[in-house]
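Form predicted on its own, single chain, as structure tokens, below.
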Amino acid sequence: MIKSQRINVFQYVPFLRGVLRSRLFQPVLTISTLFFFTLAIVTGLFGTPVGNRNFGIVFVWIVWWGLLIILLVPFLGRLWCAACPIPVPGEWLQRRGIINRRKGRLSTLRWKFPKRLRNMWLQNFGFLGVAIFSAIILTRPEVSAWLLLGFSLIGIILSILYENRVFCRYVCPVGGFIGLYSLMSPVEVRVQDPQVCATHTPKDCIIGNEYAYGCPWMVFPGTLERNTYCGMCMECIKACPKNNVVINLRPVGSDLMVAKERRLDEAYKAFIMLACALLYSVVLLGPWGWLKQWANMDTLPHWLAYAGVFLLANLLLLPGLFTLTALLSQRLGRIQLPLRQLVTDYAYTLVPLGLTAWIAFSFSLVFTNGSYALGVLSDPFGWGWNLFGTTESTWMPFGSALIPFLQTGILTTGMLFAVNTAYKIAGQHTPNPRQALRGMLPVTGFIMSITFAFLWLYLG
């Protein structure tokens, strides 16, 4: 991406920098999100089993899931890892307090993470794991309780043996999405000058000075070009003594195109997370009721039924088709590339509509299912307390009229824009254009009959 479709946001808010060079900008988003991660363990161990009256289930897997997926992820990026309250802990143990920067090294034991690991498979495993058991986690509150405070202790033991956020980088199901769809967008955390930071020692970005810590996402401005590993948590800003790193508004999608950092475990996660959208879509929200009822264990062998069905479709059939799609291609494009190379180029294209079919998705559950937080509320327990006076407010879905619309619009952006991805990928694998046009049909086909199926499954 050019410089001049950038813009540097600090040339018209300028107050912006100082807000984010201050130590105090990650505490106040941290402390404020560990309390009502707190409140969701507390409430879903001691509170009510009545999952949409319980906190913990209504303000976790409605209310935060819905600002996520429809605001935060694709308007800010990875904006919610340096709010995330589950690896702080871990972080405040290593840097021994939680606002000031202690002088000395990180407190861990040192060990060095694997190389073998360092990632997305663990969070792609681990997203699948979790998959599984959704339809379970989604309604039973003890046992979305018990997997938060599973996820806050490994943290918390990641950041003992490992230095920095090892969690956050490798292991974290969300983080791996998250991740992935940042790079649609139109935010990043950038360099205004390469060639700065090339020149100048020490690089105070990675190894931290008097004002900042090193960054702890393992990364160096410098030469960053993706969105993917970068948490926005602004220690690099803070560091940099040349006021060189900057946030940019840039056009959406751009990270889609960065060719040479394209790797097989991304695609994997933009495979799953599109199926497990679409598994999603028709096992919560379809008409078949006994579907919900094996996801949600009513029998052992209907579950294992389940799960097995659900990891073949995510590991061998939607990439399998994927893999037929790219030979396609290859073969009308008459692409010189090797088929796996192929394979992870193209699922880039799955990006785009990965995201919208999740945002799709979460405006089925948002908008019929928001409306028990305003109860929820006023009684986080479900104890029978009225602390806001709205413990009484009755169920109402919220615009159900506009949903379809609303999943129509939003799945055929993401379409089109999946398109217009398989088309630049092409052109990047051949000069020819009637060739980029020919190898882009098949993947053009495959793209249309997901979203296809999932107009099909919200609209009947």
The other form holds:
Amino acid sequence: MIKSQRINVFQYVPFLRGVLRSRLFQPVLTISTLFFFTLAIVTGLFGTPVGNRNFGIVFVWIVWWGLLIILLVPFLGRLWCAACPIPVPGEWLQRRGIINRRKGRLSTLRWKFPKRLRNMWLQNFGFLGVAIFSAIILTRPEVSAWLLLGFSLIGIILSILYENRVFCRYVCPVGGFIGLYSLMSPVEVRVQDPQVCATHTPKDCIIGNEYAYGCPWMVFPGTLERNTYCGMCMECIKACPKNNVVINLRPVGSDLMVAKERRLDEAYKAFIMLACALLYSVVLLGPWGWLKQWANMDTLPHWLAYAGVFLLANLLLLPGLFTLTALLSQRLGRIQLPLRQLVTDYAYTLVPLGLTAWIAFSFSLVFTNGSYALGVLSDPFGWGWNLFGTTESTWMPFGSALIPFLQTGILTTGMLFAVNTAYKIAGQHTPNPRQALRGMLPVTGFIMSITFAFLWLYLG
Amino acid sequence: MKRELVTIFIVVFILVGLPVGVFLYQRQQSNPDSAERAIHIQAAVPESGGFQPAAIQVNAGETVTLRFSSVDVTHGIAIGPSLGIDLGHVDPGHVKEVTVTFDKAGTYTFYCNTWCSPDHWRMRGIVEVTDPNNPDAIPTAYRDPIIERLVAEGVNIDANVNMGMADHPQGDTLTFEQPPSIEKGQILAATLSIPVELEDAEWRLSHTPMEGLELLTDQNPSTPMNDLIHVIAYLWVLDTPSEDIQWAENYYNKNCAACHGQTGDGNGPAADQTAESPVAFGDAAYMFGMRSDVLYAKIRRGGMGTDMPNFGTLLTPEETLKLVGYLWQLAWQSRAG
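Could you give the coordinates for the form predicted in complex with its partner chain, as opposed to the form predicted on its own above?
Starting with the chain above, the whole complex follows.
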């Protein structure tokens, strides 16, 4: 049934397989983004400290962010991870090359990454660590540049210590939520026939061969059922001697129903992302200037209070309220499942809601501030250059009248999708549709409350 | 292998060539002519450090391009004295520049002339212009005959002086129900006997209108004193060219109005942030007891402990006198309050 809902893209666009099998595919992406990444670092460190006149701020936190959350993640899942320039210096060091497949194992110290950390918790705390400084990072080019450089440095160090993309898989704060939200993506890298993989003992996709490296994300494509940890680097497509790995189009959000791989660390990622979207909307888009100042560390006590409330809301308040909701659902639906597991399962209803909330937030951010990009294209450092004659272009919010409609539309879509997901998840734990319906009611209430909170914030 | 090498070259080019290229391009942009130097000066409110760099060195006769950018709020950039450079507003992240040749050795000041923060008046930087033949000698002080004369006279410039009104026997009988009118004064002056001192600009510089009124009353005893006030108003702005007034009004509005008020009411938007209440030049009664040379000295030296900054490093003596002339205009227009 599920298979029948997939469309193998290679069948309709045969040359795509050739493109993705080329060893040039990923380097072309990463070297292109490395150019902009380097420019963002250099402008951040040496350009004007005025955020909206600095390429490093405008192109990273407005242009890239907008592309990522509005287009890439919803439509192409983790494809950004294949193009991301941050981990590539480390990866190139491991591989002792950029394009070609070098013989032999990766050059690392071959340490074993601790089992306890092989999950999303580091990414959760890393994201929160960055999030509490976000008002500063998003506006101060130098801080932003050091943060990006720091990520790259951590990537290099981890690549020296461990094999493969440990940084991307377990550490990168951005990769965590891209992974979670890529569950929604209508695109996937999957094997056509798992039986082929089961009987193909060499497992080229894991250990690599003369054409490709073994999966850098430490995933076995043969049993891959969700997008979360597939970095879409296409090494498995290159490696598979049976041409069994393909790109599929599929119904949006298909991965949400894969019950066996649901985990608390991912559930917490969903809580954190939703809470952050709500808090960012309050702090960065809301009318409370004093709150923005607190987040901007006008005084240390103010910022500490802000950070404390921020962390509390993310780690206790929202998960706590959601746990109460799940408890209510458990009672109403007479669901025979431990509460912890039920909370974890239901948390996946917050994936569509969180993603659409971030898209709605980003509409405001990108449409309102996108015009800054024209100015910094011509004068990326704020040094008075005028490379393309657009330096003096004025700030002009785009589609101000349209934004509330887009936000309402996307949030409503997310809410309906989330409610539908809640019903399906409840149905996975009870065979009785009426019980499932009763069980989903509290979760529906929670989802609707959060949606209305967003709508109230955006529409006033 | 060739493909790999080309890729490595591209990567190295991005990681090394891009930053190096940027700085070479900036150097070339800053230095279109090898003989001309460009200096980038970043402006921030004084609470965040003011101008960076706050001092620059230039050789006399050297042509330099000064590029100002703001990193926080809108600033106004001017350079003085005597250069007449006013770049207007510099918005955050934008750059404005001026190419200037400093002919003479000395110290010039670049400063903000748009109220930008409570410490706005401290927002200054200096250009030290040295004679390449004698680089150690920068003229830093010069004689100011007006101030020297005040000091010799024993006038305490730093005190809140109002000379003449209180001491004058008729000082408290004066009323200013009608603001002193320059036009009325001009008509009346044609019918009166004007003491020779009052027609002497030098005398008026060092005396108060009250003292002038005393002389005028002595010579015209039958004319009501409130009529003579108009004549004094007229005499105190005598021979002031209109272009000087225009220049001074513009300068006053940019640099003084924030505290003293655009109408001279002493109640500008920043008036409540100064250590002492700013003087109301539009208060005719107050100005009747004030001397031009004292106003001149206060403008040039600043007011000790009052938050009144010195303008002596920004204005030439001649420019300062133009500004004083405008203060009398404010006084007689009596727009105070």
